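Next up is one chain by itself, shown in structure tokens, the form predicted alone.
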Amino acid sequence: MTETGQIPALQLEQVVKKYTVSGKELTAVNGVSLTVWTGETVAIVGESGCGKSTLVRMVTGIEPVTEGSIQVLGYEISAPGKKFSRQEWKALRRKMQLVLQNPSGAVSPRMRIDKFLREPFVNWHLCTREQVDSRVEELLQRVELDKSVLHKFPHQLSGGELQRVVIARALAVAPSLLICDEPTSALDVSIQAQVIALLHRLRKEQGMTVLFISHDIALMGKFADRIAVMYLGNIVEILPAGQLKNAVHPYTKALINAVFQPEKEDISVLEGDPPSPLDMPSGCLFFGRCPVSCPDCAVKSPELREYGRDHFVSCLLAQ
């Protein structure tokens, strides 16, 4: 158990993601259980196509899932023989909201930023008509945003304008649960880094539970608390954000050394792609690109098994 409270936001149990291609059937998300807590930031990372973002579209309600089990602050809503009501996924949806990553699929191009940003505040009642413009105002003021984009439409404004925009309107129901899905990486590097010290500054202010989806376990090694290392739809390390130097699953290892660093003289590549999930083999499904793989590790299949405090580790070496 974290610090940083004793109330679970967040509760995955043995989630399960199938799908049917071509008459084969593909695991996007395989047995992922995960807890966050109450106030905590926990980065899921990894690869393009390791389920991280399928595994958002099933906490938020957009994909069912499979197998398994999803608690969203004090909700059940997905269990076997669970029916989740229209009622509760409302009142769930005002306390956990979803920022993507392209701010511009979340905004109509006709709608005016003015419009865009009053919506949540009438839709649900938040306050009078006649508060609404200072409640949009000090939206705006706490992304950092100057009202002039207020009479603005989507197209004139920058990407990174546009994302502080689709943020605002996210904080504005004033949610428990915020779930970022890779909001920074259509953006400049320098963009990068201001949206995500807005975030930050934001979450503490609002004591908000953050899910942060991202490729770039450097930059979450900054931003989180802890960080979950996703392959193949598999967890394959947990680990506290401040502690990434005491990796030890070998693909952790390769993403934390695949960093540019000016001072490094060499680059760590990891070589070879991942699997076929359509074909997936026996044993470690890491066997195939690992330098330290042994003869085990291609018939058994590891575990996720506790290696210190905070850290869980799904590798046969480290068990």
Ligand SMILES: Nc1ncnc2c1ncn2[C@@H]1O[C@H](COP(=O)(O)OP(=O)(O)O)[C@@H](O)[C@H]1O
Given for the second form:
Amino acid sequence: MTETGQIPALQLEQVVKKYTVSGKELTAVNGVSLTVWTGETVAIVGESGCGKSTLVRMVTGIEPVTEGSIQVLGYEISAPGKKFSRQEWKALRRKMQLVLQNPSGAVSPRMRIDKFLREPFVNWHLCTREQVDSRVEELLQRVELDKSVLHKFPHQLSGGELQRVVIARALAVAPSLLICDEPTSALDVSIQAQVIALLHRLRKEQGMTVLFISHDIALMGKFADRIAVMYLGNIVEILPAGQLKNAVHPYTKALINAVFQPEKEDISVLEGDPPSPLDMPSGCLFFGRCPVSCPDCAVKSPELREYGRDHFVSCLLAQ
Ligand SMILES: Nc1ncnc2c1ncn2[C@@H]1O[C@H](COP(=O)(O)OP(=O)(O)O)[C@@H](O)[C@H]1O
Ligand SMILES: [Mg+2]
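Got the form predicted alone; could you also share the form predicted together with this ligand?
Below is the whole assembly, all chains and molecules, this chain first.
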């Protein structure tokens, strides 16, 4: 607990993930440090390929870290030399739930929705057998789905309905931490807003901590409490979601402007692609695409430094 009484739900310290691709080293996550406090919603935003899903796979224990440490709900899940026992995983899995982009990957195609939603209550002995039906109905109400879905198979539901089913199942165990990796990206635009609104209401009702991965900074500005902007495996800015207009990093600004005001002339709209994570440049990683860089940026690597209250920036021009 900190001086202000906040308890961290998730703590990442200098987390690095490297893969070997055709004999070359690929740096997917390049030393990420981030704390998510209990009860808050933090969004990680950034373009495709910047390492968001890799981070999620490490936080959920699907993959080990290469370097650094991760604490989730008080459990040290990865630190050098640390082995996590099965019992510890079981306890943690119940408190931490994951919702991914593609709901059809989460539900067996041959399983009726009824069975899928009953499973957590039965497997975790969350209630008596007699209570399971009413608990499943309660879940459906919370995600605003009709009981008629229970007799259907996954392919008989729309993508939006199926994602609601997956969210319902995640909520069955009353998780402390919900991790969503682009949960609306595979859905129609009109359905996306509904699912986001649903998650917004549910996290308030349940008092859950939420780590939300998205490439849509404007949407996260409305949904999250804080936003961490990721670029090429690094967090380049962390700021309160309500303060997006005060963003400092040129990359964050470009992401915001690309969404909000594409017609405006005096602002940068992001051009080109990020460098390859197989060949990380020296100096600032955003140098090649930055509209305001100075010669130092080509050679000096900026650190994530405190810029203002709850605001951290990694840019030589902001230090
Ligand atoms: N299992 C893997 N093996 C090799 N490279 C990977 C693997 N998983 C991800 N990568 C690479 O790591 C980088 C980050 O990927 P990812 O975390 O999926 O990004 P995002 O979720 O932000 O789109 C990409 O360059 C991707 O190609
Ligand atoms: Mg991803």
